[in-house]
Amino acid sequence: MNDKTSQPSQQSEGLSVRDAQTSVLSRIAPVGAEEIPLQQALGRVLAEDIRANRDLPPYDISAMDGYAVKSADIVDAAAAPKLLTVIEDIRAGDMPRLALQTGQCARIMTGAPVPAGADTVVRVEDTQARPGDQVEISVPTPAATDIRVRGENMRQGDVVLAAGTEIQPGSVGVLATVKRAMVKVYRKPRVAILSSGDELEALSDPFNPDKIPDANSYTLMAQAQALGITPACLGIARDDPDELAGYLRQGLEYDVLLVSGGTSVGVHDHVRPTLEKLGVSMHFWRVRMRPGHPVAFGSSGRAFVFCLPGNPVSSMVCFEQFVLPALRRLCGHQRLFRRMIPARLTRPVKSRAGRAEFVRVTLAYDLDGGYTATPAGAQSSGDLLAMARADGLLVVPAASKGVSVGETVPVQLLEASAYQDEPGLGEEV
């Protein structure tokens, strides 16, 4: 970064990023739990933990084809091979019914119990068959070699799988060994939309060329649902107090409200007034970023409010630094915020300093090793093409006058599945 400047914060432009990320996760917890089949559990977090039901393997078991020996028959097998019988075939769910003595052998299949007697299993590669049921092993293979011990995987009692864990495939593996067709997670939050304005448009609505269509209704909609939420849409509330009212009553039913539209300051913006009348306490109003200035986070009751910019890029960007780690704090997750990489500046950035900036761009794989990042397009926060062609939002800091060509920087990947245990914007946002 160059050119830094350091200028005291002013109430008026409210808090920093990072302080506002904080007041809104202080105040945050799951949700309550449910049980749900195993079927449906890919992607929820665990609400209890999970124990072993048995020892895993059952019991000493052959990681190989081959044969089970004992090692001290074989142990000068490189120098004179040695002739081994063979006196039966275990296969993967058979349990062995003779213990081996000196001079004899098991033919055995991969998952196959180890006889009593065995102690190491030597790999039918390393074999030859000969004839009346005799083997020729020519090199020595030590004890416990390609044998996988009895609860080598898991003991029976112990914690598998820890609440908080996010269930992904091989962990639904593991519900099923343990027998567990009932698994207890934490409840999705239930989460609504509100758009508000006279000037939006309706998806449904007739074409109005003087109309703006309302695309942060959708917009939201798809960033919850890449969280695995399944969000209610409340439609368009009017620049009217009163059927605002009555559409915010509605929302504050819901875990969370997402409000977007009317959070700034002007005689027709009614959405502050209107939710400290129904009761909402707003724990900040404004963040020093940009796009976003005007954010706003209230809670009242169980239900969570989020007012959000009217601009469909401040509301997006709004939505990934703040109501993304809150609900998947709600979901019961560990890892709350989008991935953060360094990536190398293909052009310059110019920033003004007094608010952390949150830049468009598109990623490339650079041969030499790294990430190169690339402004996607106009920056405006009405241009939604720019946030659709994006791959993540650089991060410059709230101090900087800008970023040069070259410079390594800090990029949040947008990716659905991209996930980190810190923010990772630095102390300076």
Contents of the next structure:
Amino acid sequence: MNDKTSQPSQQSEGLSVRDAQTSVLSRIAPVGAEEIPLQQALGRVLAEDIRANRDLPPYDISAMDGYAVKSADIVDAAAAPKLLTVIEDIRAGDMPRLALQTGQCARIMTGAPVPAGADTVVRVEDTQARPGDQVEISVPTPAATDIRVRGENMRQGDVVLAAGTEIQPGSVGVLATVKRAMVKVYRKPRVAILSSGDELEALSDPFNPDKIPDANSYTLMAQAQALGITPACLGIARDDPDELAGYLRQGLEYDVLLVSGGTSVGVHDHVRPTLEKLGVSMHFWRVRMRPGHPVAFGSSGRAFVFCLPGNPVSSMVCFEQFVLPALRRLCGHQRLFRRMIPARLTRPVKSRAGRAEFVRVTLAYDLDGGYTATPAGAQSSGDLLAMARADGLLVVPAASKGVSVGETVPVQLLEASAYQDEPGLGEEV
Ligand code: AMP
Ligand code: MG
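Now that the form predicted alone has been shown, please provide the structure of the form predicted together with adenosine monophosphate.
After this comes the whole thing, all chains and molecules, with the earlier chain placed first.
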């Protein structure tokens, strides 16, 4: 499908960020599934419902070290401490041998099965051992205290994790609990990265002061790696249609091709026309955003192509807005977008009306005041230093001409924002 004629908003300024995201995501579905060992499943997305293969706990168990008793025997224990006879010692892993009669109890450990005849557990702290297998209980304990009943955590046959769940450490524990050594997850997309531009110098090239070092191959690789994907870097294509076509053809063998540079309208920007010659349908090629205006998206068969602007910050910001949700959907995720948080601005930010502006900010957190956002440095689309420092991207809507100090603004969290300097738990914790 080619939208060139069907989208009137594809005018000189291009689509809104949201429309461009919709254009991308409406074409993308997970790329398939595979079975992998549980130890490798962290961060992957389940492609099957997982059911409990037994009741857990498998029987009523004690939640505490103490004594399993009949609650009726100790209702008056507050008035007069009650002496009970200890008939058995039950440890986790043991099965009780005896049923309790009136006046009897069993010493029981956390996780051990509650014996027949007992209906509650008295904590060891509320008891006093006495000679001759006797125990004195001075605290009346109502029925069903500190007992975990059979099946309260999961019942055999219940769905415990639904298809589409991202596997977190907690879900790894659930999968181990239901004895899944192998799990079916969505396959990861195969991603290729290509840089383009005559001025570029590869990391492995000898130093040449007249050249521009290729940063984008590495930032894009790192951004993909942060999503658990290991991309292939195809190298640097010169601004030559034939050389470019060779590289692009190679890149279209992958699920996703990311090309940076040469996507604008300069005479040496050959990427878009070359892709079209190779049969790629372009769905959009401009978005009303800054940085990142000359970003394009197309598809050919099952391959998706993102043409990212050459400026390093633009290419990163476009990855965050378009490539990241696309790769997450290909990986089977349901949560596609970076988390947004509100933050108060500490310095004014100017913005050009007509384009959504993504401002690189650092964040600070204060338990009383919430988050504050501070521009992370020079906001040029070529200046990677602010991007290297940023915790998030402050989003200024297209209609706005700027934001004043103290205003609350939406911030899109970046990878770096998961951690902070201070525990921030507050004095009471
Ligand atoms: P272009 O999108 O090709 O017009 O490039 C815009 C700017 O980004 C130019 O200053 C390029 O030198 C720079 N640029 C393009 N590709 C890269 C890259 N891979 N790494 C660093 N800078 C780049
Ligand atoms: Mg160029």
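The structure displayed is predicted, hence computed values, not measured ones. For clarity, a rigid core is taken as the largest C-alpha set superposing within 1.5 Å between two forms. Residue numbers count along the first chain shown, from 1.
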So that I can tell if residue 366 moves, could you say whether its C-alpha shifts by at least 2 Å between the two forms after the core superposition? yes
